[in-house]
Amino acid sequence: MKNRLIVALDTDDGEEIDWLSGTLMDMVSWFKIGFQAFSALGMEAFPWFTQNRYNVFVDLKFHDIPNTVARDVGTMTKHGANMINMHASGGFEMMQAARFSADDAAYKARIPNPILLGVTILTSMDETGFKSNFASERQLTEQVVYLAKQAKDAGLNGVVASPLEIEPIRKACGDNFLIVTPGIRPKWADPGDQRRITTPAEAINRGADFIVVGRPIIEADDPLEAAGKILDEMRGM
């Protein structure tokens, strides 16, 4: 369960980056950096994630022009991310123009290509909010299917998407397309400002192949007791 695991580093305190990763690092593999954690790092993040064999999840949300998407995604892909994400409802071309430069730029750096992921519907959002702010004819969960489908024509690999969501994600676009989850809340975790939630363990089961988890690990008096319990949720201890 180790390399299903992705640790959020949400925080812009670069020395704290440093700890957390290293105290970390024996229990998991994937490290998720955001807007907070790349203020602080920049690209001086790839060659120290990479030089101790970490796996990079940039959560940057890319949405705009194909043209600016695809030069920002080919630039972190020659960098050495594995895991890229971009908005789905930046559209099909955006999403299209986005593979073709994560694959050039792997190709010519001679590296495997990374893994890009469309998020859909933040796990901020529930459904009275998801009316209220896009006054679409659609159910939220319609429309994740919809933006999960659109990433898969597109190229992308899979989506990020709510655990709430995985049944029907998983039954539009096959057994192989990755389903990246936040909002993970253990039981004994505070749920803060996630809506659409479960726990590891229901995640798991539900047919994640990775879990987003953050403040529950980063904020805890001991960090890594708290990324231990969330790994025995996951294999069902």
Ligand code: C5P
Second form
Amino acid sequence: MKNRLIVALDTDDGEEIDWLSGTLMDMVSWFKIGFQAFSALGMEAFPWFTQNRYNVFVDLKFHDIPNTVARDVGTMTKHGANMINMHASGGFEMMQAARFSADDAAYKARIPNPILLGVTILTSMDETGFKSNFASERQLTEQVVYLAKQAKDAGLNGVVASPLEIEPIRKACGDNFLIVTPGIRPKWADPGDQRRITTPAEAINRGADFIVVGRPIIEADDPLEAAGKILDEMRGM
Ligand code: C5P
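I have the form predicted on its own already, so could you send the form predicted together with cytidine-5'-monophosphate (C5P)?
After this comes the whole thing, all chains and molecules, with the earlier chain placed first.
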């Protein structure tokens, strides 16, 4: 389970990132850097993560024209990102260009191809929010599945989605398609702004390949203990 838990280092404080990753290093092998951490550390984060042999998920949710996203994804690959995401709603052509660029950069740098993920619908959005924000006639889950299929056909390895959508995505995209789920809340943690949530155990039981956990660990009084409890829950203990 150690290899299936991704801790979101959502802070702009470089020292805190240093402390958190150092504290959790024996228990966690994946760390996610998003906008907050990237704004604080920028590209300097990469050698640091690589030296410490962590797997890095670059969660910058790219969404732009194909050429721009392809370049961004290529740059992140060259620097050693192991997992990179983009909004699947950026379009088929954008995702295809990103795949080509990532594989090309990895080949030139003689490193493995990174895992590329499409973000479907953010887990902070519920059905009502989805309908009003997108003026959509579709159900939220239908749109998630549609975007997942687009991501798969464009060559991405998987998607970021709510654990509540694993079953329909698996049905549509098969067992080899990765499903990475944020929106994870143990019973003892505050949901905050997340809406489509499950516990760590439920996400694993539903078939998530990776779970992403931020605040329940990084804002805990004892992050090591919180990560340990979550890993136990993932193991069904
Ligand atoms: O603190 P929390 O556990 O809610 O953190 C979840 C992390 O996953 C955050 O970094 C958030 O940006 C990210 N994320 C998400 N929903 C998505 C994609 C990424 O919550 N659809």
